[in-house]
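A single chain, nothing else alongside it, follows as structure tokens in the form predicted alone.
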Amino acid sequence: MSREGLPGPDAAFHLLEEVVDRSPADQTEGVLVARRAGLTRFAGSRIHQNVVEEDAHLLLRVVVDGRVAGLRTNRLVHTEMNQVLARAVAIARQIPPDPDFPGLPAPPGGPLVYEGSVPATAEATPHRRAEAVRHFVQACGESPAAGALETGVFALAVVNSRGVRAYGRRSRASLVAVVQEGEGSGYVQAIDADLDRLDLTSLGALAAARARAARHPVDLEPGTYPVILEPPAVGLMLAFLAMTTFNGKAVLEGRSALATRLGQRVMDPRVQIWDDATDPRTIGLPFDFEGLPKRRLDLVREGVAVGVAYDSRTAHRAGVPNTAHALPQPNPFGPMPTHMLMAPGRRSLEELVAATERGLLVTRFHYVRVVHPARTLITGMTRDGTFLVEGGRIVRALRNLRFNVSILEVFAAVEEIGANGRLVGEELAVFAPPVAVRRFTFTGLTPF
């Protein structure tokens, strides 16, 4: 075990090949998840809770004359492994054949192993936590704030009966916060592998800044107006697109917008958008769940839809070469990317909004739902700052509005991209620059 409490990975691999070694099944793979998490939350600008959670799991997947089973146990321990391993076979051995299924994967080459972990993140401990919450809250001055700083450690093992061998460990820091005044709030969000390069007092200053802009808000009628949204907002919607679109698994299904409209432009042709976790802007390991190695794949080159992710089954099934995006099987969303990257412009996020005659900046979306995944077509409500534009300046704070939109006609109405993109999004972290858009429906107001 490693000193983050972890295994290495000469430990996964000791343990995932004495499973996979005597399984009697066609083929056998297994893969270890472990995790490490502190987790010092705050509300009224004091800590009122700061955790450390620890778990690791082990999934088990097994082909039996080409019935496909999975199952999955966190007791680590022999005789528990020994039976999951025994119930899975029984499983694969009652269950039809999966004819889409192509058998596990062979190793494209030797074993992968990749170090990702930052000591500063992987080793925080619950003190280095409350200080670094205590340099953001001293920033926001007399504004209370409320939020959370997570650090932790991640552990991904893959082996499998046909030779893949893969180990990757990376770390992960982040911040979100939201500082209230009056009505107004400010929200800020930060994600980076080293917790060091979190600026908390930066953060602090910027987060209490927006509150107060935002504390006397006024009601804007509802309708269509240009918006120049900043990268949670469009973070939050290329995550969307990852789960809905760009999803090999809904492409088959033609629950995609890009079903039937791969090759197509279905953006501004100045929207590029691709996923490589293996780029220095995101937080990722260079493998996927079975074991392959990841590379760039493009989605949208020059407002073109170019890519879709999948895995074995689904490469399978669509006849294409495996893009290496499997998630943890047996699954029931398919693959998709996980390592999004949109390119940033040239123009600061203070250009963009000097360059609108009237319109709305938008900080970010809150309560998100899909409506129709075929049209891309979300809907959801403004939160934590939205501003009237006029004259090139913010010339007051607003209410908060509801909207529906699709998100491929958003990024089609692109007016320009900004420059410092940045990593946003909780659960699915992705690259996003600052986007004015010339049009974007407003349906309501909301009192939230």
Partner chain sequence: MGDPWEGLAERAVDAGVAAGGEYVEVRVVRSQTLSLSVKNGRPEAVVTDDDEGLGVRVLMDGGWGFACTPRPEPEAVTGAALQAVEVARASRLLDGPAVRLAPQEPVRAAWANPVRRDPWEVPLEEMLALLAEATEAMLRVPGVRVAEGFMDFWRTAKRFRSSEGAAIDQLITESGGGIAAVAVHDGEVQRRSYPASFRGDFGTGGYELVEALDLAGHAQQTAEEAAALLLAPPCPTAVTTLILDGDQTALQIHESVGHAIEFDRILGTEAAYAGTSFITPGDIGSLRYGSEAMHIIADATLPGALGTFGFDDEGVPAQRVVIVECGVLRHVLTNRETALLLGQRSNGAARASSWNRIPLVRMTNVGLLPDSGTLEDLIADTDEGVLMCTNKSWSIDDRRLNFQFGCEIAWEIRRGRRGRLFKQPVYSGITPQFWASLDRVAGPAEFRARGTPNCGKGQPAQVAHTGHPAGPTRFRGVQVGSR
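What would the structure be for the form predicted together with its partner chain, rather than the form predicted alone?
Next comes a single chain, given without company.
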């Protein structure tokens, strides 16, 4: 174990190589996932939850006569590894062969080792987090604040019996917070590999200012309006495309909107979307859960759908190259891009507002769900800051509205893409700019 409490590359490779070497299976893949994190949660401007955790688990994929089984365990201390392997093999023998399984992937090169951990973030103490939260809360003044500050470090190692060796470690600090001001609320979110780069005082002041701007909301008749979407709203739509549309398995099964539209223009020509775990604007590891190196994958180029994500199994089925987007194996979900970026434009958010004669400014969405995946239809609510823009100025706050839109149609109706993209999202972080669109359909409001 390193000083950060997680196994380094030598220890991880040693453990996994021992597992793979001992395995009686035809092929074996060992994946070590280790995490150490702390989270300080606050509401009403006091800390109400404060937790630290550490865990490490082994994911085994064994192949016996074309039969594939997966086994996950975190019993790494007191468990005899031969017994674990024997159990995995016994399970595999009870499963019919998988004709779509092409075998474990071979290494395209030598071992991969990546270090992206900032020690001060990986080792941040509860006291350090609480101090940071105090700075945030103090900057909010009298307005009650709620949120969570999380710091931690994550390590992933993959070894398989065909020679794949990959190890990566990265740190992450994130803040999500909402400040309340009467009926209004202001939202901020920040993610970085380095806690010191999160300016908690500035973020607190920003959240409080946003809350003040939102404190006297009025109703707006539902309808179709021009809308300026801030990065959290854009990022969430991109995340849903990742899961349902850029998923190679969904394409193979005809469930993706791109099943019949790959190669066609599906968005405005100014839209560029790609996945790149090595881009410094995201926080990623440069290989997937099969240990294969990641590289840039273009998804939408000049508005044309040009790519989707594959892992070894779905790439084999589709007869296309593997793009190295495997999630933990085996799984019924399929592959997906997990480090997406959308190319920003030139004008700032303020300039997008100034260019809007009448429309809405939306901070973020809440509880978005897919209504029809093949049509990329989603529904959800606006939250924590919805504003009416008239004559190029924000003129009043609005109560939250329900929307029903097709993501592809929203991105086809782009008025302008803004500058100053940033990393947003909670479960799936995406680099997204603000986007102004000509048409966005709201179907309901909460009139009290």
